[in-house]
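Read the single chain below, which is given as structure tokens and is the form predicted on its own.
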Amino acid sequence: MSDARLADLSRRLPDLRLLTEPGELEHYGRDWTRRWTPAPLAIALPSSIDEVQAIVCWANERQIAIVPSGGRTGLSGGAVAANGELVLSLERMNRVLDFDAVDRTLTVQPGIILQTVHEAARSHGLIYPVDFAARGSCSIGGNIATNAGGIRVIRYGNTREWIVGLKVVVGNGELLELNRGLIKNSSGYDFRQLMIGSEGTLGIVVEATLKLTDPPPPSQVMLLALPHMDALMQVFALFRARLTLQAFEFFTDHALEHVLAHGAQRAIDGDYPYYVVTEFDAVDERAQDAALAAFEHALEQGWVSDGVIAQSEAQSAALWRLREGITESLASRRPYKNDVSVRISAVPAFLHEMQALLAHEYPQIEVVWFGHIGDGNLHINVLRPDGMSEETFIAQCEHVTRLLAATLQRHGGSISAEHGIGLVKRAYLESTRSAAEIALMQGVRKVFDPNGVLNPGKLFAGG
């Protein structure tokens, strides 16, 4: 191995798999943003906690930055390695380690894919309820690093609600065992929660104990067509009051066009500006009647123009595809993404201000937006027009993001709901966090990673 630093690492860890081929560097050095040219030093694929610790100790001695890497499905540049970093991929640490029937927990390695976790939980008659469209490729370690949410937050909350224990290698190579699966633990600071959402800047998750729960009762899926934006919150309030919701997701007509072009099937005839996919408990005929009554009331009020209820699992999957297929249908266009949130009560006012801002600032640019209306999270996808250079497009989008960040600040919102800050949003962190908070966050980072080797440049500008 020509690089003396990598040769030293190989001598220390002769069984460590190291990749240095150009194609491998490109593959592992980027995430779904595709905005930065990957330029990592190498890719390390450890298979044990001991190897992760040894790599971090080596990085400190050699002053080499480390970029932790999971499924690299992130949309904020958090897993990008563009400046000679060592990518530490956890994909080989992908096993289920233990199931505890009494505690109803599943202990897993960080590289395990979310869908595999779902399957393992189901094999024991339980579920791990965090779920989103990237379930087949995202990893648990990455979900923890960004406190991922998804389509069922309204029922189950974010990732942090389901992590009862972590093992983490911090910046000096020390291994911390956090919370140990306890339900109650008031013995000082909860570093487990601090690690969740820290984007690999405080430590590298090497093991996680996940809380499982009972499967939900039988449910039904309904697709609704809405005549105007104000109806979104009116229908949500109605359905939340009358039904037990598992999910409540919306998308626009532009989003539907892209999903249909990508192979999905139209479920409602006609064209409408807004759509909602909702799933709700339907344990008996009474619950089903309540859903039908809620729909009829919304129809009478003019909040809904049309709708359809799935009559089979296949139809439910087809309706969900209209929402879950949006990101995949846009992927080839490499959209510029905003992932924002406000309090649910602030959604109506924010939606109007946001829509006016986007219409004014993007008059000739297509904007596709959708989101988790039940938890105040909106995803905005801006599509680069043919003939516009990448540089001009990014500059325009960043100008609009600054305006959007100011709008969010006025509404008490966040520039990142569930994708993290990474590289993409670090310039806008101050719209969500005060100067005092940011200073304390930087101080915490210094404590856990004194030499700054873990994912430098992410979250905070300049470090």
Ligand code: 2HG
Given for the second form:
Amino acid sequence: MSDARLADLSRRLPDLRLLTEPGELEHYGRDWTRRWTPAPLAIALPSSIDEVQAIVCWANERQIAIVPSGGRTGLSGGAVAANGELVLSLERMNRVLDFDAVDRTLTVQPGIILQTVHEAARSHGLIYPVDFAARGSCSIGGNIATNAGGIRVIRYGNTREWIVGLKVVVGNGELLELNRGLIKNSSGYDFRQLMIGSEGTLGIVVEATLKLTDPPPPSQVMLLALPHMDALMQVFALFRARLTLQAFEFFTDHALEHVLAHGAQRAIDGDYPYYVVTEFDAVDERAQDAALAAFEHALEQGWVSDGVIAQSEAQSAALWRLREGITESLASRRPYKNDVSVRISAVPAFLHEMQALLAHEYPQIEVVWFGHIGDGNLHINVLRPDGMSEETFIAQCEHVTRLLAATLQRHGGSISAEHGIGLVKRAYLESTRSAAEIALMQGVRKVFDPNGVLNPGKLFAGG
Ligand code: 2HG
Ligand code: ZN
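Other form of same protein, the form predicted in complex with the ligand, not the form predicted on its own:
Below is the whole assembly, all chains and molecules, this chain first.
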């Protein structure tokens, strides 16, 4: 090991796997944003909590920044290592440690892939209900670090609702065991909840106890084509009143073009500006009739132009692909992403302002919208036109994001609904959190990580 700091780490932890090859540094130093050039010092792949603690102690002594790393599917740069940091990848700590049938909990290591968690829960006749398209690659530790949301939030809430215990290594290397699976625990500050969504700036999750629940009843998936934007929330109000929703997602014709070009199957003929994929409980024929009646009512009102109901698992999957395949279909274009939210009641007014803003500010630029409209969460993907330099493009997107942040602020919304702040959104944090809140957040960070070794530069500009 030519670097004296790494040689010291290897001396302290002879069994620690350390990677320093250029290809490995590049692979582990970036996330799905692909905007920053990875430049980590090295990659550490600990296999135990003891090793994680020892690494954090070493980082304190040597003043080395650590970037905690899971599946690196993040879209905000939270797991990017572009400044000589040590990437602490939790991918080897990826096992299920325990299932408790009485508590209905699953205790896992942080590097476990979300889909493996789903399978483990299913094998016990239960579910872990947080779900989204990156399920096959993202890790539970990363989900916790960003309080991940996804396509079932409307029914089950965010990651935050499903974590009943956490073990974390905080900035001075100490191990905390938080909440220990308790359902009721009114004993002061809940550090577990503080850790959830802290983007690796307060502690490194080294173990998590997840609450499981009963599988939902049989469901149906419907795709709807809508004639105009206002219809989105009209259909949502109708469906929410009449059906028990598991998901209510939307996308535009632009998004559809991209997923179709990427291999998905068209399910509705004709051109419509907006589409909804919704899934709802369909326990029996009565529930299915109610869905049909809701659809017909929407047709009569002119809120829906066309629709299909999946008749098989395969068709359900094909309809879901139209929504879930969007990110992947755009990935090679490396879109600039906004991930915003407002209260459901504010969605109609916000959508109008946002549409006007984007049309005005991005006249020659393709903008793709989609997202969890039933949660008030919108994803905006902006595509760089051929011939425009990356620099000009990012500058333009940042200018528009500033305007968008001001619009959000007026509507009481958030600049990050579910992807986190990371590097991408730290300049806009003040649009969602007050100066007093940010000062307290920074104070909290100092308490948990006095030497600032945990993911510095993420969440807040300048450390
Ligand atoms: C989704 O909802 C993800 O599919 C990704 O949150 C959103 O790519 C995006 O902007
Ligand atoms: Zn999303």
